[in-house]
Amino acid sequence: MDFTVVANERLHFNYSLLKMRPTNGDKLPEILPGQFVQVEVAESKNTFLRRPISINFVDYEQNIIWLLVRNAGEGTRHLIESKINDVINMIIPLGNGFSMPSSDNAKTLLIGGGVGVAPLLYFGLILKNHGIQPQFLLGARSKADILELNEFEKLGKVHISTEDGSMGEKGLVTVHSILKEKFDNIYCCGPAPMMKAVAKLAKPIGAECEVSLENMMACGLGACLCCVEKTVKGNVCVCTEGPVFNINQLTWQI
């Protein structure tokens, strides 16, 4: 679908959030958070593949979609300068989304680290309305670095871990006081190592937990093998089966 921008904010130096709209008129398809699409950088003369990007936030009534966007390439860098009606086409959605608590009382808990915050925001609106009453917890490297904080407060209770100490806790996300507390269901989306610091919480207290894995992907279908993860079944696809598992699914050794 060609989608066409009509907002650009900057976050950040190296962060944008594109609001986007379908050019055609058409109403948005069903999306579920934790879902992604592939998006064309057409004017990048030397970026040839599409780039996988999480669906952040999805307005149904202003039927517009929301992407975070990291400045980790040439790719991106020209997705984040995008102006106001620019078109940009894109495959959507893709993937698998996150699995609804089991409970409407389930103490749940969804932890991002950098632009892995990006699904979140999406998915703790479905629980609460589904009335689930998430909590956050948000980590960088710095104050500067924490994204989206006003809109993750109006969805619920937020704890901020910063490397540096300049907001929230100091030190590393996986260290933050709340996670001596007990959940039910903790999701995570962030760098692989501090996913598994997080799988390796979950188990000990029983809580379920599923992750949302960002190996690299081309092409978003399942074709080119770049996003292969091993798993207690063999090797899947990422973008087909995921990109969100159950911790359980993972070979890691926790």
The other form holds:
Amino acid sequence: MDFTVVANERLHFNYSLLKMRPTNGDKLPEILPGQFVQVEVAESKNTFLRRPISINFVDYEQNIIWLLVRNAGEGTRHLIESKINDVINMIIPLGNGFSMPSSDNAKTLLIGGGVGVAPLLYFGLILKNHGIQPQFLLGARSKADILELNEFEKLGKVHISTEDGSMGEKGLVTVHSILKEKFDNIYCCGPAPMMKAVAKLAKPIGAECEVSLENMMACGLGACLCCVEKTVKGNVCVCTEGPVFNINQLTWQI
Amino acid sequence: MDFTVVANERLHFNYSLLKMRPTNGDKLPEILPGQFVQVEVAESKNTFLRRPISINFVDYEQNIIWLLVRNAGEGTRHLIESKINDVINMIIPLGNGFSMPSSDNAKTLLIGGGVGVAPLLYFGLILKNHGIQPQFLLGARSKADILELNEFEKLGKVHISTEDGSMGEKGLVTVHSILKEKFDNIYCCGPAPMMKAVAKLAKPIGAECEVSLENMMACGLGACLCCVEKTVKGNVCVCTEGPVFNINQLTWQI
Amino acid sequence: MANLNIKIGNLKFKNPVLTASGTFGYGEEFTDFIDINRLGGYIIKGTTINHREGNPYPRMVETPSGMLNAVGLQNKGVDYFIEHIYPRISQYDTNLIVNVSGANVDDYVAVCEKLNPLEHVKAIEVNISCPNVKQGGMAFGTTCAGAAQVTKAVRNAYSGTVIVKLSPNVTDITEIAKAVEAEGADSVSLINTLMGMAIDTERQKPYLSTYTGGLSGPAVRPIAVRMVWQTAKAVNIPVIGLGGIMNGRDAIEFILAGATAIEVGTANFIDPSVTMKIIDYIDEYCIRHNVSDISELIGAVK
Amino acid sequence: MANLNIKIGNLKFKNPVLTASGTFGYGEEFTDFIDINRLGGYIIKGTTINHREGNPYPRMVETPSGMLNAVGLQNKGVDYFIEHIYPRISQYDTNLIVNVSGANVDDYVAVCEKLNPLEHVKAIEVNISCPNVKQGGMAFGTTCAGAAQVTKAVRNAYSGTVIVKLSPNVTDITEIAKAVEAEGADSVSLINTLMGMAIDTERQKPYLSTYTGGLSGPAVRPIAVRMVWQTAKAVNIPVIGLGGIMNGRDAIEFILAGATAIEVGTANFIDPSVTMKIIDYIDEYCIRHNVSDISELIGAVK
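Return the form predicted together with the partner chain of this protein as a structure block, the form predicted on its own having already been given.
Time for the whole complex; same chain goes first.
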């Protein structure tokens, strides 16, 4: 499906917020929070495969989808340099989203690290619309890497950790004081080590914990079997069985 | 050497006139009419090698070089779609140019077919500056494919052939009435069959005849030995021994 | 509309466009993008006698105009296929072909015997060229004796059309093809992936958990076209060509080189609807070149 | 500044960056772009006993992330080289290496005997892997016996450093490497080009006058890295790696895979100054990774 870039907000040297609308004017399909897209990178000598990118936000009224893209190599660099009116082909939507907390008064924390905050924004909106007040814990290297803070603040209380202490509490998200509180549901997206550390914290306090994995993918459709994660059911495709997994499905040493 | 695009005049759906200036402000090197450049095509999935393009015109006053580019595939399509301020890397100048007529009152005809007219514009200027009045015979499929007519008219008398008769005389350049006249020097650039036909006409009337070949090249430096043409001296590189050859050096059956 | 029908052994195909094993799942993954019934046939992923977990992650890395994979024949085994998957996918109006792999000859035979009764499985593609498994796989495909041994056993165990998928990691693929033909294969398909490796220079580690993997994509197409051209001249059975086919032009290139049919593999990952475009292109190409029957193009390179 | 010195046989190199035969002319073509004296060494184009016109045009076609060539060892012969070219290029402060090719063993020997007295020719690279000549060339490089036969004869005829350039068009390149090592080669360089073919589907003709040619460029790099990795583990002589090296990262990839030195080939066509950038990158890489001597990186892939 072709999308036209309607805005490209360079949040940071390394990050771009792309806002796109279906080129042919079609309505966006129903998108669940936590799902992702497979983006084609047309004019790039050294990019052969599509790039999987999680969906940051969906604005059905304006029929616009947001992608938060980090410059992680030549393919994503081309994407963050997209110009308005550029047309980008995407396979959308892919994968399974986050599951809703069991009860409407569940105390819910969404933890994002770096660009991993992307899917939490749209999920935060959905939670809020369901009458659940999410809290957010955003972690990054430093203040400049805390993305879309104003957007998150519209949806719930935001806690911040930065490694250099330039904003919020100093250190990794896993040592943030908010984690001393007990939560019923914890959702996490970020670097694997961070997600594993969060899982370690969630388990003992009996919180339901879901993480969103970013294994390298080729097709995104469950055909190539490249992005597999070892689970209690054996190797499964992150693109079709995930990208969101309950930590109890995974075989992480936690 | 990096060049910045200062103008891209789309002469026709399939042709673009690119005007470029050295990005670092350096003066252009001395360029001989008939020489070419090797252009890098940066952002193109299916273009691996540089593209050899003959030099259309050199404006030393403004320090600008002109390239007349025909859409002959993905690489050249990217070039004709260049935007102002795009930076393009070129190896410049390459090859040998046309040789001047032996005498200043030599009756001289420059024959160009399609995009093959490109090197003749700059050569025409050099001839004019040497007090030689060149005549031009430009051939193309139809009127729309006759390129830079106004520029050529500044330099000398222009004769035209179009296959569909939409401009000038109908038919191939080789049947144009001007060729009934005797010329001392004939220079030709265009499709191989056309150049061979012109060579056939030039030989009997004893005209000195030079043609500019367009063999496929990899390096353009005489290293890969891919663009060879069979000559009286054996296989030689068109990029370093040419692209301009006197027809007597070639082994064409004429 | 040109006649695109072709025949492999006794099996008729409505057109020469098939999907390559391991790149098309069981077909179901692509029903949102294409009409499977339009395909000449589709080859489902490598099936073994027992369930296989495949190799550990990471299994894939992008390379210039291609990719390396080291999936290692992950599949739930032939019994699970027959019980749970076959019933779901057997109704398509196209040729269902199962890719068969094994660690030893007995494994190949056992899988063939279980597939033989399935009326909707029209053919098997015998994989003697998988570079990503420790036992069997490529070991059989790199010697004439090994290739002949597997072919002979499979030929006796399976009554339908037998296609043997050849490895390009050999000195002379025509010798392997001839050995396979001599044992009664109805067709050879080539090329499987070329064994390759890529290293993350910053971490100083290979990108794949298995160090080496199989290279596919347009990067290998010139090698595949050359091998199809050589093999089509060396054997009398039809050759199925694959290796980096990304569009209709590429498909025609293989057919001109001597391929009776072609398989689309890695391209499915980039454009899930590419097979439909290829079928349309082939038809347009035939019309443009006044070709009334695709057979006129097979091996027509001058 | 890390120590980039390496050694092949008894020959010292100031750094591991060489230029590949047939992609660098005689060096002179590149003096506008690079300082040849900075190179570890440069390997000049395939030299034969007699003048060769090479194959007819067209000899080259671009392919995905690569190119096919079918030059066919065009050169003016060893006598012309010694008389007219050698005097011009012998003064550079780097290792001048001559690539030697022949249609039969006697030809190889005859060329070696003529090169042997030249004090500024520090080594020869014996080409037993050219896919673009009818006689000799790859024929020797695809069997252990043929490779051993040429190596033995050359070893006796030439007293300097002998590097044998291997063909990737084989089932097991380590067997060929071991055969060559056993006959006294000081080093093996790999890979030469992979035999490929491309067809102009509109004209229904191959792009090359010879139908098939040699594939080079980043497309083949994963295959080359894999073969270097396998070969470096199989032999005790230093391995020189080449095949699609486009930048410093790629050069490091080959060194980590086990290459003591690397050759830059096709990349010279796209960026004539690429070798200088690669040398600089290797130095920066060593500093960034706290490597004081390049030897620490050779085969260091974990």
